[in-house]
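A single chain comes next, written as structure tokens; it is the form predicted on its own.
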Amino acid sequence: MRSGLTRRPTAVYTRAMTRRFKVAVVGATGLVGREMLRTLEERAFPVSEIVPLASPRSAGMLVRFAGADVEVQPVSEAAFEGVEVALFSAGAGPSREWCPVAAKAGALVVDNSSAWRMDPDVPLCVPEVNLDAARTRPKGIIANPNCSTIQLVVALKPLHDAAKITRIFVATYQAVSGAGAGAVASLEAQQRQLAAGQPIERGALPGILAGNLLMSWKVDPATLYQEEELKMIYETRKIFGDDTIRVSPTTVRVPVVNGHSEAVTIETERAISPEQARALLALAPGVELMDDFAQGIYPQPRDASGKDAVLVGRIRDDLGRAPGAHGLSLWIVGDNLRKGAALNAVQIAEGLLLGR
């Protein structure tokens, strides 16, 4: 069963529009920055001029946009002159420094880092869930959530609306592309070394990922939770606007290049059956239902790579729930570079500026 695909705007629609925008992509040479450029082009976002920006060490590199090579410029105050949309994927430090500069210059700023996510004056937005939150932005900045949080809330939004989720148990299986191009190259090198029986070098990874799993995010000494897990707790609550939701996450890095997977069990205030959940998810924006497990049909990272939609399957009753309690288990997979980062940022701009 497959349904609920996000429909992409066509170029014909864009040509009929008169308004076009000067767009800056900060961190344009990174994996997410390049995906932002591809997403803008593929979705026919009305760009009058593209301004790829990066650190001075990456300045002068060429990136591809709309069939042409465009030179990357060093990020500076002058670089934001006339920019109307600024998409950031340059890390928390540069975002703290340059997002306010871009906002002061008049740009609609969408930041993909963790720098602004929990700032009470910065909306944390997933368009399928809470686009209206992005319409009020005291600092002129909108935050993109963590990649794992994005795909989680897209899938759970219709279930939360129908049955009110009170608790979420989630274990993630996160692809290495979420750690950057260097981590991808290191995994590929480790896999070659493993196959050849050679000593395995860490490279840009914090451990041996080839043939292995890692839990390697920064650890909070007070709780012993990884920062990636804490993000999922607090971001989910902020996006849903409900601090009473209890979230119990475990995040794991797996030797998959692209596509995050999540095993999720929810407890709900009101009863909801797997059949009702499937019906809701089949119509949910940004969701593709892949749920015929008896026939071997369920979401896999290979299915999600390059897709806009979050894939959902294995929807079933939670057989471990307490007597009288309500709950479901499900499996969620998404492209962490696309919907988990670049696409979500572009969709925010589309929703606010184009009404898409």
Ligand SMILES: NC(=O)c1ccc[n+]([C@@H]2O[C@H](COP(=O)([O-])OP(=O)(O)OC[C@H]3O[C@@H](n4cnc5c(N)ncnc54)[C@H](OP(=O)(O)O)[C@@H]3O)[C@@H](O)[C@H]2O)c1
The other form holds:
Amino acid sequence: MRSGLTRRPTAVYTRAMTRRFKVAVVGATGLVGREMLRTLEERAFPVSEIVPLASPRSAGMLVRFAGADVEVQPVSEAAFEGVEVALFSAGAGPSREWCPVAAKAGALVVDNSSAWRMDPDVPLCVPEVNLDAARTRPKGIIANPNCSTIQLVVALKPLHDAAKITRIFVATYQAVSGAGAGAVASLEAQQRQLAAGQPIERGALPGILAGNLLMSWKVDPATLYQEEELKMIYETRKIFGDDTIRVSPTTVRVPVVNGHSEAVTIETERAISPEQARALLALAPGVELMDDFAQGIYPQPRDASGKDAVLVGRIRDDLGRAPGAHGLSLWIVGDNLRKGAALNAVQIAEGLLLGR
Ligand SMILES: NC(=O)c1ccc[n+]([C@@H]2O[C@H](COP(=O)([O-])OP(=O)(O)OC[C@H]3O[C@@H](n4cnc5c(N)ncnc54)[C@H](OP(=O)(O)O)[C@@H]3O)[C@@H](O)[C@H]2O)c1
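If the one shown is the form predicted on its own, what is the structure of the form predicted in complex with the ligand?
Let us now look at the entire complex, which starts with that chain.
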């Protein structure tokens, strides 16, 4: 039996108050799904009934929500009856199949997978940047961007508004929790094997990550870009509503459990100084400045893990920019399970249904 999950009789969380919503979490036994349950609870999202759904493998298991054990059901058409909000984090295949079913049942659907992100009839939303885009949803589905893209656009939005970003160079240092619960368990096993001098087994990982780095996302044979990199290019453009932004990403998996980091350099149309950028970012929604590098202060994954805010530091002039060109370098760190997935999805529902 997996940690945090037990088998016991059903319990349902209901509370009769003003406007409350029946909420389904699809993928409720996964890393993002469990973070969604925590996030709904912590932010006191008005839930009348929670419906945790997963694959048939998890049927009968229990997840905790609002002080009760709630039984996980296998996803099915009947499970969406009366559901008003459906938050999906079960992978692209199940999302392709079940998001339209949930939308047809009348639910506001927010999907974390890559299934719908580039569909022109599906808004791709980060509330700090483009909540209004989510108000028009021809398919009844709203897509949550890739975790690396979310933290990037949250931090860059105020700089884009002030100076118009024309180009983004980004290298990511992505935590293993971004690849799901199985990948986290496999890294922990690999680290034990490494320390014991034993042969290292891949487990659920595509290679050896303990003491190593991997670039193991699916490769597009035409461009030799990893799919994760292409997501950062096209999702950034869609969210900013600007197809002219040029994005040059390299995505890397690092042996960190949680919290993605990004080394970013931007070119801008108009001049912007590090001081101006700091002043803008200090006031930006969803951003926390951690920028006193001379004193050794800069964001680290351990700082970001468990936090809502995207942390930004190391803001500096880009010494490599061409004469007459404008640009800055910065370091952006965020909790990929939280703002990179669960929190962003819950914020979309809050923005649309509660006006928060
Ligand atoms: N991890 C991140 O930082 C992150 C960030 C942004 C987006 N996402 C996206 O969120 C999704 C989930 O990621 P995760 O990290 O939470 O993965 P995970 O820990 O592996 O969890 C996967 C979840 O999906 C469920 N599931 C798998 N196949 C299913 C099916 N056929 N029908 C119904 N449920 C099914 C699993 O249920 P069982 O337990 O029954 O197998 C489990 O609850 C993925 O699409 C991922 O790309 C993840």
